[in-house]
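Just one chain is shown here, as C-alpha cells, and it is the form predicted on its own.
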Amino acid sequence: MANLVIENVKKRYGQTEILKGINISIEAGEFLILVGPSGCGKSTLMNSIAGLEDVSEGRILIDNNDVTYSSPKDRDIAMVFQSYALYPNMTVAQNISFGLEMRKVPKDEREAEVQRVADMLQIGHLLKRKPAQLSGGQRQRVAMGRALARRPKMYLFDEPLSNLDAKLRVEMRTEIKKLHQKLGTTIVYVTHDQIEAMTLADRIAVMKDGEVQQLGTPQEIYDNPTNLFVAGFMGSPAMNFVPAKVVEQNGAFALELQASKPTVVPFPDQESLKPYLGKEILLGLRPEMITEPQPHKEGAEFVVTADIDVEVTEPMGADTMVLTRISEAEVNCRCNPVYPTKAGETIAMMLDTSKAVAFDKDTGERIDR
C-alpha cells in the first residue's frame, strides 16, 4: 500500500491546457475515483500518475517519494486498461504470469502466484484457455489478475468496465469492491459512470475541463454538491433544478414555485436567501424528495403538499418516475408504484426541502452551506 500526493499538476499540449493545477492527496489503502464527462482530463491525470504522460508543471509523490519524472517501471504501479490488453497467443496462466517472468521471478513462485490470483478471482478453471475463448467478463478478470500478481504499491483502473454489458458491469463492480476490501490496497479508478463512482469509492474527485470541481465522499458529493455541474452530474436521475423566487412569508424567507398554481416552500438556510430577496435562484431537489403524500411526513417543518401536472410516467418496478413541470423546468419525482399517476392528470405531491440546496442562477455556485 502507498499514499499518493498530486501537487498542482498541469499538463499542456502546445497552448492547450488539459490539466489546470490538480491537487489531490490519497491515503494508503484508499479507493479514489476520478469521474467526469469525456474530455475532462481524468485519463490524462491517470496516465500522468502512471508515468505514461509527462506533466508540464507540479509534482507526483508515491509513498512520499517524488516520481514526477520517474519511468513507469520505477513507480511500482499496476494498471488495468479498458481494452484488457491481453496477449492473444498466450493462455490465461501465461498472461497472468508474464510480468513476473519479465522480472525473473522463479518458476515455482510464479506458479504459486498464478494459483493465488486465480483462486481470488475464481478463474482457476480458465487457466489453460486463450483470450479468444473467454467472455468479456472473464477477460476483465484475467486483466485484473495480471495486475494483482505483481503485488504493486498501487493499482490504476482506467474505465475497466466500459466494454461490458449492464448486468456484467454490476457484477464486476461488486467483485472490484470485494477485492479492495480483501486486499486493502490503494486504488485510483477512472470512470465516466457516476453510479460506479458512487458505489465503489471511498472518495470521489469530480472533474470538468481539467479541474477538480469537488473532492469528497460519495455521500458528501450527493448531499452537498458545490455547484450546478456536480449536482447535475452525480445522481441518477440527476438533481432537479427549479427556478424559484425568494419571498418573505411570516417573517421568514421562503421560495415561490409555479406548480399547477403558485406554491411557497420553506428553505433550511435562511441567511443564504437574504441577499436574494425578490430575485430568482435555482432550487436543487433530488427526485426522492418529491413523492406521493406520505402520512409520516405530514406537518414536518420543511414539507409542503402541492398539486402538480403529470406529463410522463415511467414505471421502474420498485418505484415510478413521474415527469412533471414546475416553474417551466422539467422535474423528476420518485413515487411508490401503487400511487395512481397518469399523464395529463393533476395529482397531489409532497415536496420535502429539508435537504434542498440552492444555486446562483448566473454563476452556478452554491449559495447555501
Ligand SMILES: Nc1ncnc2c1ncn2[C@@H]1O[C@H](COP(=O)(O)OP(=O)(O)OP(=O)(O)O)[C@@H](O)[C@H]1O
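Could you output the structure for the form predicted in complex with this ligand, given that the previous block was the form predicted on its own?
For this one, just the chain is written down, with no partner chains and no other molecules.
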C-alpha cells in the first residue's frame, strides 16, 4: 500500500501541452478511477506515474518519496496497459510468472501464484499456450494476470477490461473489487465504462483537455457535478439539460419550462436563482427524476406532474426510457415498464426537482449550492 501525490504535473510534446497541471492526492489503499473523453491525457498521466514518460513540470511522490526522476523499476508499480504487450515467446504461465522470477520468488510459490490468478481470471486452460494462440480478450486477461501475480505498492490499470465480452467484464469487475478489498493495494484505473467507474471507485477524477474537472466520490460526481461537462459525462443516459426561465411565483423563485404545455417547477436553492430572474438558465435533471406519476410522491415539496409528448420509447427490461422534448431540449425519462407509453401520445409524468441542479447557460458552471 502506498500513497501517491501528483503535484502540478505538466506534460508537453513540442508546443502542445497535453497535461496542464494535474493535482491529485491519493491515499494509501485508495481506488481512484480516471475518466474523460478520448485524447484528454489519461494514458499520458498513467505513463507518467509509472515512469514510462518524463513529465515536463511538477512532481510525483510515492509514499512521500519524490520519484519524478526514478526509473520505472524503482517505483514498484504493476501496470496493465491499454495495448498490453505480452512476451510472444513465452507461454501464458511463463508470462504470468516472469515478474516473480525476476524477483527470485521460489518455484513452488510461483506456481501457486500462477494457479491462483489463472483461476481468478478463468484462463487455467490456456496456461501452456503462446500469446499468438489467444483471442484479444484472453490476452488482456493474461496481461492482468501478469500484474496481479505481483504484490507491488500500486497497480495502474489502463482500460484493462476493454476487450472482454459483457458477461466476463462484469465478472472481472467483481474480481477486481474483491481483490482490492482483500489486498487493499492502491489502484489507479482508467475506464470508459460508466458502471465500472461508479462501482469500483473510492473517488473518480473526471478529466478534460489535460485538466481535472472534478475529483470526488462517485456519488458526489453524480449528485453534485461542478459543471456542465462533468454532469453530461457521468451517467447513462446522460443528465438532461433543459433551458428554463427563472420566474417568481407565490413569492418564490421557480423555473418555467415548456413541456406539452408551459409548466412551472420549484427549485431547492432559491438564492442561486435570484440574479437570474427573468433570464434563462439550464436545469439539470437526471432521467430517473422524470417518471410515471408515483402516488407516494404526490404532493411532495419538489414534485410536479405535467403532460409530455412521447417521441420515442425504448424498453430496456427493468425500465422503459421515454424520449420527449421539454423547452426544445431532448429529454430522457425513466419509467416503470408497466406504465403505458406510446410514441405520438401525450402522457402524464412526474418531475422531481428535489435533486435538480442548475447551470449558467453561457459559462456552463454550476450556479446552485
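Residue numbers count along the first chain shown, from 1. Here the structure is a predicted model, which means the values were calculated and not measured. The term rigid core refers to the maximal set of C-alpha atoms that superpose within 1.5 Å between the two forms.
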Q: Single out the hinge among 116, 24, 150, 329, the place where one rigid part of the chain pivots against the other between these two forms.
A: 150
